[in-house]
Structure formats: C-alpha cells, structure tokens
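The chain below stands alone, shown as structure tokens; this is the form predicted on its own.
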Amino acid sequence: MEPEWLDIGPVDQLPALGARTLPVQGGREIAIFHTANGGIYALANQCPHKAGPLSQGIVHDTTVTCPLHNWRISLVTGEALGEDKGCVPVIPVKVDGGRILISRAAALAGVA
C-alpha cells in the first residue's frame, strides 16, 4: 500500500522566505514554501493569471507575490488577493521530525 504522505526533505535545507520547486511525473510542478515564521506551504506552481512561476516570486508572511504580474496569492487558501481573482491549488502539507511531508494524493492529481 502506497503511504499517504510523501516525504519531500528536510525543512532546514528550504531558506525562509524561500522556495523550492518539486517536479511532479504526469502532474503539474509544486512550489514548496518556508515564511519567515517556520510555516511550511505548498501550492502547484502555477500564478492564476498567466501561470506564472510562484516559486520566483516574493514570500511576505503567508502570501507569494507573481513575479510576472505582481497578483499576491494566499500560501494558505491558494486564493488571489486584493482585486484579482482565481485560485491555486493548495496541497496539504505537515512537518514530522524536521522533514516536510506533502499529501500524496493532492501531489499526484495537482488538487487538494
């Protein structure tokens, strides 16, 4: 049986205020995201608007900035902020022992 969480690394090599990104086969690209405040997100790596790149763009406590477009994106709800509008999909994530793990089914279909 196929465990339910993915193990992705450990947290201290993801800088804070840093992002990674995670190549998916078959599935879409996960950004995987470290706040200034130990938090740990994950969203596919795609902006809403023109799927910019996310994982380039710019970590201010629980939001990215596109770095093509400048739309805030919510590292929690994946939801667009201020006047724009659309969504990304968010991919459930938990720290155990140092190490990040990613929902396996939310990385393998690109939805939570």
The other form holds:
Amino acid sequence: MEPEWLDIGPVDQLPALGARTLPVQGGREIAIFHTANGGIYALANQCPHKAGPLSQGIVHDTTVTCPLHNWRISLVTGEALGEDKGCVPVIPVKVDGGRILISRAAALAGVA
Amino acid sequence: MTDKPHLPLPHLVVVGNGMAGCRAVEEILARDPAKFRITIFGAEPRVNYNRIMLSPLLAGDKSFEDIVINDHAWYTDNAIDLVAGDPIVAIDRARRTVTARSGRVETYDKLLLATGSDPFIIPVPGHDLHGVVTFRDMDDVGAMLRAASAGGDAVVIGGGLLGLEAAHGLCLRGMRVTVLHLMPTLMERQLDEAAGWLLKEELERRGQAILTGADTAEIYGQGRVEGVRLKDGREIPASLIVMAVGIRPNVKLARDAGLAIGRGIHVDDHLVTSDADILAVGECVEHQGQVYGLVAPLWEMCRSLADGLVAIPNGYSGSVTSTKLKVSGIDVFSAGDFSGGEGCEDIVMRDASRGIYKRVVVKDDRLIGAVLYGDTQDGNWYFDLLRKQEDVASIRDALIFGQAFASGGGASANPNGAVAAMADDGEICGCNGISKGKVVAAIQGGACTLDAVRACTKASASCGSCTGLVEGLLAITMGEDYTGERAAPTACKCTSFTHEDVRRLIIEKSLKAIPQVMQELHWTTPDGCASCRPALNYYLLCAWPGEFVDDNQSRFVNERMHANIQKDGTYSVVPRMWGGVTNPKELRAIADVAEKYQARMVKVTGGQRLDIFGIKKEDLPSVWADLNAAGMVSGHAYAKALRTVKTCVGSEWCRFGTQDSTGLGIRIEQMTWGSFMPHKFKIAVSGCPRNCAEATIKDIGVICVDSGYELSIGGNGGIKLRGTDFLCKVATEQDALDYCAAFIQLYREEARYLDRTAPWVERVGIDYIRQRIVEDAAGRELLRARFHYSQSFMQNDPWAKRAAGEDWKLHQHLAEIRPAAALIARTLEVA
Ligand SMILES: Cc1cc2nc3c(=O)[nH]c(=O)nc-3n(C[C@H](O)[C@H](O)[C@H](O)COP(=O)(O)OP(=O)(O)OC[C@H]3O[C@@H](n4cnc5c(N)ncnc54)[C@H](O)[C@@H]3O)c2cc1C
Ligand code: SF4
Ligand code: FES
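Would you generate the structure of this protein in the form predicted in complex with the partner chain, following the form predicted on its own above?
First the chain shown before, then all remaining chains and molecules of the complex.
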C-alpha cells in the first residue's frame, strides 16, 4: 500500500520563522513554513496574487507576507488576509518524532 | 503472601507499577473493591511513587519517602500482589497469560497495560558511553546525584520541561550546567518566543549556560564521557550528560502481542485495546490520535477506565493539558493552543519592570490558549475558562488583567470604566510616579494628544505599559474632542510607540535583540509583523554595531538571499564595480557566469553596474563563488544599504573635468560599501557642473568644481522626482569624504525605516541638516567617527560566507517528491 503520509525530513532543517521548498515533479512546488512556536505549515509556493514564491516571505505569527507585493497569507487557511482576496491551497502536514510528514494525496493533487 | 478471598474472582493483571497503573487500580477499588483479584508487575524494584516529584527530589526539595504514593501497606491492605523488579516480557493472548523475565507465568482475565514511555536517546556517536543518563526514574536520579557529588560540568541535552528541571536540580547540586537546545527558544512547545526568551534570560542570570540552535554531533570520551561536540564544531566538556529530548510510548509488549498500535497502543473511549480483554492506560496509549505526556489526562483516563469496567458508561473523550515548570522562583504556565491562526485574537500584556509576560488567545469568544510568564496566579482560572469553553465576550477587555480584575464587574462594560473609577491620587505611570490627577490636569491644561501628555508629564514615556490608561484618561477628559489620533504615526500596529520613540528607547534601555525590544516596549503582538521586524532589526544594527543580535528571518528576502528576487521567483545578481569602473577580467567572469548558469539577461543598471538576471536560488552560492574568484564582491543591490556610487570620467579624460570624479567616487564607495541604511542609498560624483553622473537626483550628490566640491543631499529619481538640496561646499577631497560619512550616519540614526533621504530631509528640513553637519563641527566629527566604527563590523562580503557554505540550507529544497519513482520523497539531507 502506498503511504498516506510522506516523510520529507527533520523539523530542524527548517529555520524558525523561515521556510523551505519541496518541488513536486510534474506538480506545483510546495512551501513548508516554521513559525516561532514551532508550528509547521505547508502551502503551494505561489501567492494567489501574482504567483510570488511565498517560501521567501517574512513569517510572523501564523501568516506569511509575500515577498513580491506584501500580500498577507494565512498559513492555516491559505486565505489572503485584510483587504486582499484570494486563496492558496493548503497541504496537510504533521510532525511525528521530529520529522515532517506531508499528506501524499494533497501534495500530488494536480500531478498528471 | 496475602490472604486471597475464596470466591474465584476474575484476575486483573497490571503491567506497570507507575502513575497510571496504580491510579487505575485505585479508581477500580474505589468503585468496587471486590471485583478483581489484582496482581501488579513493575519493572522497577520499588513501590509506586510520584514520578513528577523526581525533579524536586533531584533539586533536594524532597526525599524518596516524600514522593511515595502507595507504600507496601497499601498493597497488603488491598490484597494486591506486587511483583516489583520483574518486568513482563511476553503476553500470550490465546492462553491469556503473561510471562515475566524471571520466568513466572500468570494467567489473567483482564490485562491492563500501563507501561509508560521510554526516554528518547539521540543515536549520536558516544550515546552509550558511561556517564550518559536519561531522566525518567529513580535510578536515573541516583546516577545524577552520584555524578553531582563529584562536582564538575554537566551538559543537559534538551531545553524542554524535563531538561530544564534536570538542569535546575544539577545546578543546585553544585554542578556547572550547560543546556543544549536544538530550537531557537526554550520550551518551544509550551511557550511562545517571547516567554521562551524571558526564561532563557532568567536561567542565564542564575548561572546556567544556555545554547540554543545547538545540534549535537557526538559525545566524546575514552570509556566515559568527557564532553559534547556540536555540529558547528564547538566542544563543551562534561562528566555527566543528561539526555532529555523527548519520550516515546513504550509499546513493545503490546506490539509483540499483535495489538493495534499507532504512535501508542490504540484504545477506545473506555481504554480498551483491540483485544477486548486487554486495556491500556497512561503515556503508552494513543486515544483518537493523541498521546499524552502529562499526568492530568492520565487521571481522566483512569476514571473512564474504571467506570467502563464496572459498567458505568462514561467514556473518555480526550484532554486539554496545561503545564507548569517546576523550577523554584520561575513561574511559567502554558495551556491550550497559542499558535494563533485564523479568527484568533491575541491579547498580550507585557510588564517589563516586573518581568511579566502574559498572552491569551481568544477565538469565537472562547479562550483557546494562554501563556503566562512571571505571574502565573491566574493560570488555573484561565485553564478553567479554557476547559469549560466559557463565553468570554463580556469580560474580553479585562481578560488579560486576570480574574480579580475581570470578575470585578464595571471594568467589563466600558474599557475606560476602570480608569474612570480610579481615585485622583491613583498611580497611572509607575515608572515616573504620575498620578491620575496630574495627567487629568495636564489634559485640561491643553495636552490633548498622547504625545503632548508624554511631553508634559512624562506619563507613558518610559516603558509605555500605561499608554492604554493615559489614552483612557484622554478619552474620558476630552470626550468627543479626543480623536484617538497621535501626531506622529506609530512604528506599526504592534506598538503604541513611534519610530523615534523606539529608536530612543533601544539606546536608553540598551536593548540588543528583537524579543527584548518587544518585551521591554510592550509589543501587543507575540512576534511582530512584516513591517516592524525588519525595522527593529535595522534599528538594533544601527544602535549597537558589533553587539546586536541579528535576526536573519526578520530581513526581507532580498537581504536574506543577498540577491534580488524577480517576478518569476528567480534572482538577479549585481557584483560591485567600484565607481562604475570595470576591466576585462571582471567582464569575462560576468560573461562566464551568465553562460554557465544560463542567465537570461545581462543588463547595465541605472547606477552603472551589470545585473545578471534569471539565476536560480540553488545556483546562487556557486555564482558568487565564481564572481568572488574573479575578485568581485556583492554590490548590495538587494539591500537597504549603499548601492552604487555613479561617476563620470572627470579630469582624467574629459576636457571639462575639474577634479578626479571617478577616483573620488571609488574612494567614497570603498568607504561606504556594506553599510545598512533605512532604505536604499545612492551617491554620484560629477566632474563639473555639466553633471553627467546626474548627481543632483541622488541621496548624496557631489559636483566637483575648480575650487573644491559642492555637496548636495536628499535627491530622488524615484516615483516622486526630487532634486537635491545644496548642503555646502568643501575644499578638499578628505572633507568631501568626511561630510559624506557624517551625513550618512545622521540619516542612519534618525530616519524612520523605509524613509529615503528625500522624505526625511523634507520632514526635518534642510536647515536642521545644515546645522548638524555644517555648523556643528564637533557633532559632525562624532557622527563621522560613529560611522567608521560601525563600518568596521560591516565591511565583509556576505557572498563569500555563503559561497563558503554558511546557511547553505537556505538555498536547497527541503526534499523532493517524484511521483513516478516509487512515490516516496527523496530527502536531500546530505550535502
Ligand atoms: C522527571 C519528571 C518530571 C515530570 N514532571 C511532570 C509534571 O510536572 N507534570 C506532569 O503532569 N507530568 C510530569 N511528568 C510526566 C509524568 O510523570 C508522566 O506523564 C506519568 O508518570 C506517566 O504515567 P504512566 O503510568 O503512563 O507511566 P510511568 O509513570 O512511567 O509508569 C510506567 C511504569 O511501567 C513500568 N514498566 C514498563 N514496562 C514494563 C514491563 N514490561 N513490565 C513491568 N513494568 C513495566 C515502568 O518501569 C514504570 O514504572 C514528569 C516526568 C518525569 C520523568
Ligand atoms: S560632468 Fe563634467 S567632467 Fe564629468 S564627464 Fe560631464 S562634462 Fe566631463
Ligand atoms: S508605567 Fe511605565 S511609562 Fe507609565
């Protein structure tokens, strides 16, 4: 049986308040975020505005500010916050024994 | 042996003589003492004791007798057969027997597994050396006490609850303790960044060394431990190593017996495993996907388990937990979820003078999380609100002040009620001893803004924690007339201070790290926002060169990556070309890089540099390595910093040139490169008033004339075109350099973050600048000296460090998913 969760590596490979990327062959790249409280979140690495790489934004609380035009995106819901409207896909992740696990189905959604 | 009743009672066998196993037995006995014949097997050779009291035991606050929960008499009185020191090694479900290590076999009707957890040991080289211990049971404490009696150095790996309690105990026992913690802040699972930082400061004050971001590579020693080596090469000598990095449910027995297992032993709401005759309770179980590492949930489980056994339907439905750190004199409390998120509202209170930090998280009018540091008195009250999911809408405004205040009525209806009700001599500003009467008098006397009150009474001008009260008084005293507006904008929505206040207080209070600023200046959000984080990082850098704690994550991506992010997510790279001058070797290096890394365009910038476009994030370090090899360094075109000094050819070539404008430009660039500023900064030097370098639209423009150098400032070619203001004329090249340095430093020290020179000069006025730079010679000299001092820390090429491997992870993908190839993620951990 194919695993439901994919192990993508240890949490400590992510800087706190930072992010790293997870390319998906044939699919869209995923950004994995680490908040100050140690929370781990994953979004498609594309701002709903002009596709800015969210992984490169500044993380604060549970939001990331897109590096291209400062849209604020919720790491929890993927929704743009404030005046802006739009939404990025959220990919379920969890942490187990210090390792990050990502939902296989969600990560591969859209892969032909 | 005890007298067994004659009735053939069903036999309950308990594996695990710990907190949960014994409590479950107590609960069963309380409901029906004659329901079972009971045998308890324990791996430890002793009676049931309170494991959480091992910390006070280690610290010397308790003795073993104090922490025993059930002594031998209890087992005897309840006809319980205790088999201590003989662990169960196998379960035979078909024959319903358990086998102990000694070979003893016992038949059961009901079996209860309460095997707790095993401490996790990081499998680094040397983890099995003599002198490496965990912190779980009496034997571990014994080993620590023996080591401590010899004194010396101890290292505790793990800065969580357990690790810090171990460190505290060892410290009190006279050892020199270093705590190694992988994460950037202590107890990150229970505390937020701010509280974790306060905790670290306090422990350091008590003499512990706390290394965060410390990744253990190996434990070294001949036969027994001599120390720890970190991945970054640091070595910490130690004769005792305590590993307190986490626990794992102990499921071995259950797994071997073929029970359903996830992270723990799967149980239903009555704590029954996948085998109807086997129950499990405590840290070894997983209930609805949750495992617990604290006792409160175990108590709840034990109640449901006993109810289930005596057929009172009362299922277990999971627990909400809270934690307190048991380190004397440090009050830390945490409960629920404080990670924030959608629809959540943070209420933060910081009282710097008393070292208090409180944060509660409210969602849909219910409390969902709380972190308290320094004053945990209201912990239980918050925990109660949280567990009962009470509606807190009516006390929302007073919630953060705690039970006494919030329940006191009045305050809740009107947020200004509390301050209105205060007596005239009641104290508003503790720092400056200002009473309500004085503030009201000032307002009635015409101070009708917060700034005005601060200016004439000093109230709220120090730590700022009373800002809300002063604003309340303004609203009450002025009624409709008070607009709530401040004359100057606050630095961002996370603070009531202006940029200028923040900068002044950073210096006055010697604040050197972002969490410290947020605590001392009562930031109202837990970790700031995308506006204030970069601003604070810059203010600290400017105020304390060489001393401040840089926070890379608070920099905009361009500064973090040392390259410019472009619209498609690739980067562009601009090497420095001093004064705009280059040579064949550099051009060749740029051409080679462009070809090798498939740059999509090379363009001459407006500032006379070459910009290489379309570089992938992963390739940046090798691009820089190649450019460095040709002698080129970063052009800082990505930074809020000096970018370029544009020049014309001047007297060297031009028939109109009066001075060596190219040479001066190069010298200015060599003086100023690497200096971070409130915003990007450009300079130009023209060789005569024909001004071919377009110096009059730069932040600093130098026009060379026969008799010297004309300096002008505050120009901007951006959205709003602005020509420079003439500052002064100087006679020598050295003067030109010195005035430039002084002006830059004034701008660095006084402008708001993201102000370019043009709006700043317009705000403060050219006269002010002239007075500071031209008229005040001594002041100019001090500014110049501060600039050069700061530059002594800044002039190193950030590319060189990255090309050498620093922070290489930032340029790599975490992993890669290849759906075609076996559908597994391939981790790219190894460099
Ligand atoms: C130093 C320390 C401080 C703590 N402080 C706190 C605190 O402040 N607050 C809090 O809520 N929690 C605290 N805890 C956690 C708390 O102690 C545990 O959650 C609790 O003890 C778990 O109970 P348990 O019965 O599941 O496991 P345990 O109490 O560990 O009991 C399991 C028992 O099973 C035995 N056993 C295992 N396998 C076998 C076998 N095959 N045969 C026979 N016996 C076996 C073990 O020897 C052990 O005695 C602390 C823990 C430690 C170690
Ligand atoms: S500014 Fe004057 S010196 Fe410089 S190139 Fe132009 S004309 Fe020549
Ligand atoms: S109490 Fe500190 S400024 Fe008022």
